[in-house]
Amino acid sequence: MLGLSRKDTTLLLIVLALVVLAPFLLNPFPEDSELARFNAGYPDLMQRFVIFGIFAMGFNILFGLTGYLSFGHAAFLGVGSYAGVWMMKLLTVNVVPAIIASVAVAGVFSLLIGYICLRRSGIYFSILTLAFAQMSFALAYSVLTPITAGETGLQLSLNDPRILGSSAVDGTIPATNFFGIAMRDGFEWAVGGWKFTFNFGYYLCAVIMLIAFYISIRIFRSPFGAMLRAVKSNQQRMNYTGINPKPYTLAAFVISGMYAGLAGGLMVAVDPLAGADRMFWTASGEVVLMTILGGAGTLVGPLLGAGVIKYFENIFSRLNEADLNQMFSGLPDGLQSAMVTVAQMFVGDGWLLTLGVMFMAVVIFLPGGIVEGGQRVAGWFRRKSGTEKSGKAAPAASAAE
């Protein structure tokens, strides 16, 4: 289907049943539960889950494929939620002509930046790219105010010169749609004591989403992924035969500079703010996190790591001594306390701890990440039931003898 191998397929309907059905995947716990906290089937928390995996699938094209490791990824990502704001500035507040802005503008940066960093490799182009995310992150907090509004970020207001549609609406600011459909519209089903919440705004980038994640089968699959795999496994060797690795390369960077693009562009048709924090470091780091904790060079990875840090980031980060307490309420006093003073350390302020130990534990005793994890798993599964049907099978034959 689609051009798709069997397996590929499998798993690309996998991923759409995953992102079509997540408002009930997401909501595994009633609203009066205790465990209601751990719910994460809301309409902001499922649009990062959808917009990181995209830019962390754009991430893994070129770390996963070809081995260069960006320290500067968020660079991109900023450009492109700029480029969108602008866009709704300037044109409409209809999402999609701002959404291809930022994926092209994003696209035009990358193949400047990595057209310069690719001349080196390994750490040296790592700190390259790091240098040029943290330039971009000075000029648009400090030097580039007028056009990034600074420490406040770069928003829509009432003064806006829109080309097509008003700048107001019954004085505020239009909402940002899809053709007339706003993105915060949706509605809620009460079910019992469960209640799911449907946001168009959410399936709009889940639709993205399934479509970046096509694309990056494709790439995978094709002759053009397979010479980027050559890249990683040995580029001296390619250098020996003839082939000019260079332009491979730069084409990946340039195709996952317009994924985080496209991401970045997401993030403001949701929310129209771009800030400059976006393009910070630790932004950089934490789509690093994502490919390794998900399973770089896998498919299916990165959006698995994006969803664990993002979930981990606002449900873990949330949690407190009180509701510490309502959890461990049925322990004797001196073990709940116990075990609260031990929980504090790795929830609220401290989910980051909680995180570290986490890729600590993955890099050790997973290197391919969750998706190994789970292959093992499986692996198991399989040859347990193998040894099963062995077992069962010979008395049979014994009794044939």
The other form holds:
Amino acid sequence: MLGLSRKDTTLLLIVLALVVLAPFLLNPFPEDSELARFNAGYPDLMQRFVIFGIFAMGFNILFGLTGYLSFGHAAFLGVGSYAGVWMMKLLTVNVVPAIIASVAVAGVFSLLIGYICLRRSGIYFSILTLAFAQMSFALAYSVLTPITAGETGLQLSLNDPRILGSSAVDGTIPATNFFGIAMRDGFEWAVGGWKFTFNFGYYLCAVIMLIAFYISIRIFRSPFGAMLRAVKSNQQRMNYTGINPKPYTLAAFVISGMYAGLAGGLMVAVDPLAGADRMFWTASGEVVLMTILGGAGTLVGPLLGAGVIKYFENIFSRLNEADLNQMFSGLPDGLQSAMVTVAQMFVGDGWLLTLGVMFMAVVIFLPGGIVEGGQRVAGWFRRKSGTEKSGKAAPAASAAE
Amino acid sequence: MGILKVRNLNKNFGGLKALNEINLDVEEGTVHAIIGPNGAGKSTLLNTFVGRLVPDTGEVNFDDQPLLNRQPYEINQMGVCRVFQTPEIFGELSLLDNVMIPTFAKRDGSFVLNGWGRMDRETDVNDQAEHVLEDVGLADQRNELANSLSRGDKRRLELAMCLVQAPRLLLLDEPTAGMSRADTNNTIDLLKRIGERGITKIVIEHDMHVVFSLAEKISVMAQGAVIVEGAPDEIKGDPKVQEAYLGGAHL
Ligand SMILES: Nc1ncnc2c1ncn2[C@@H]1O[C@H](COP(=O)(O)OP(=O)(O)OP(=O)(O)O)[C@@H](O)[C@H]1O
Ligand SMILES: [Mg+2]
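Form predicted on its own already given; the form predicted in complex with the partner chain follows:
And the full complex, kicking off with our chain again.
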């Protein structure tokens, strides 16, 4: 289907199903239950899952395939969101021009930065990208404040021209929309104790993520993808075999920059505010973590990594002592307070510790990330259930490669 | 006709004269062997042909076009391919991909943005690659990773990567080192067969069995200079060669 092999089509359909059903899958616990705090089916969180999924997926095309580790990709995301907000200030709050501009501007910006940084490889490349991103961050806060609005962040206002739309509707700033359907629109569905939220903004992001995922699969399976793997494997041999590795690497850099720009554009499409902090080096580091955690060089790894990190960032960081006391209330007193003390280190502000421990465990025990973990588990099952059914577990696992 | 002409080539590494006034003429369609003791400068000489090393002075012309100061990929695109002394392959890629990549390079040039095609649907390239893998006897391992091969097999893979490009000049730096006797003989046969396709070859070898099975002309190098040059029969008896090889143990 769509020029994909059967294995890849299956993978795409699985991701499609997960994304469509996310409002159910992420809200498995009834509203008033103890465990409801682990639900993640909120519009803004679901949007973040797919948007950061796009960001990590693009990063993976550069890092996973060519091995070039950029520490500055958040700059492209930031530039993308500024471009997006400007479109919504100047043209219209329809998100389509904003998203297109985000991708285009980030593409041009990454062409420029990639051209310079790719003169070096290895650690020097990483440092150069980091330096560029930090420079962009600093510029956004200083000389570029007329464009970026500095610390306040760039946002829509009633005085914006919006020549293709209207500056104000009923005295307020019009809502960002997709040909009239507002991003924040949606509906809720309550069944039994459960409440599921279906948000239009999420579904728009999800559709775009699926398209981005499809493109990523095509790239992975293409001769271009093979060339990118060859860059990672042996640039010498490439050169002596008649191939110039530079334009291939630059193309990968620009594509991943455009994915980052797309992520930035979608962020402002659902919440039209762009701040320089999105370009800070920690944001660049986060996408590295997502990709490695999920499995660098695999198709679904970055999506999984983005999901896991965003989940922990938003759910674990919200737990507090009272929550923990309640969770462990079944235990004897002494044990309860001991458990709470220990667990407390890992929640709230301590969620970064959880992330750190998880990341170290993955790097040490599962260099191929969550995807490798999944493959190993699938491997066990295959061995247990004998060779007859082996065809069943294998495709999903190896399709992720 | 001379396909490769080397004139007065010099290269110093610090005080070491690695190449000393080298002159070399390689005739089109022949097998030209370069022999000499370790450290004689044989690999260094090849390095100047493929753009890995820029000599201090001198000229290298391939097909009457200068080779010096070109990028390695340009030189390959001109029709020169090299098999290295230590195998240079794509270790993390399958054997088939290893051979398909040079095939793309031959077909598409040094850069083409083919991000929408599919490796498994590039039937022409696939077929060519499979065919060459069969030639070198690695077809059964086509889906294995190149890193999993033995040293001798890696060298055969690298040879396949060059052969699939049908180069005009093939540079072989010790193509049989690390191979068993049987594999060495297979490789000799293979090189003879491709000789029939008119590919000019420069072979560096320590194994005299290989040299005398293949070479039509031999240049003997010692301490950066070509000391003797001639047909295999002339070389065999030459006292200077015996001396360079410390009493002729190798011969
Ligand atoms: N890049 C370099 N820098 C410094 N010295 C070098 C360099 N390359 C080669 N040499 C020196 O030049 C001399 C010739 O080396 P070369 O590798 O060409 O020898 P060779 O004839 O290929 O020997 P072998 O049969 O062992 O492969 C050696 O003394 C080597 O140490
Ligand atoms: Mg050598």
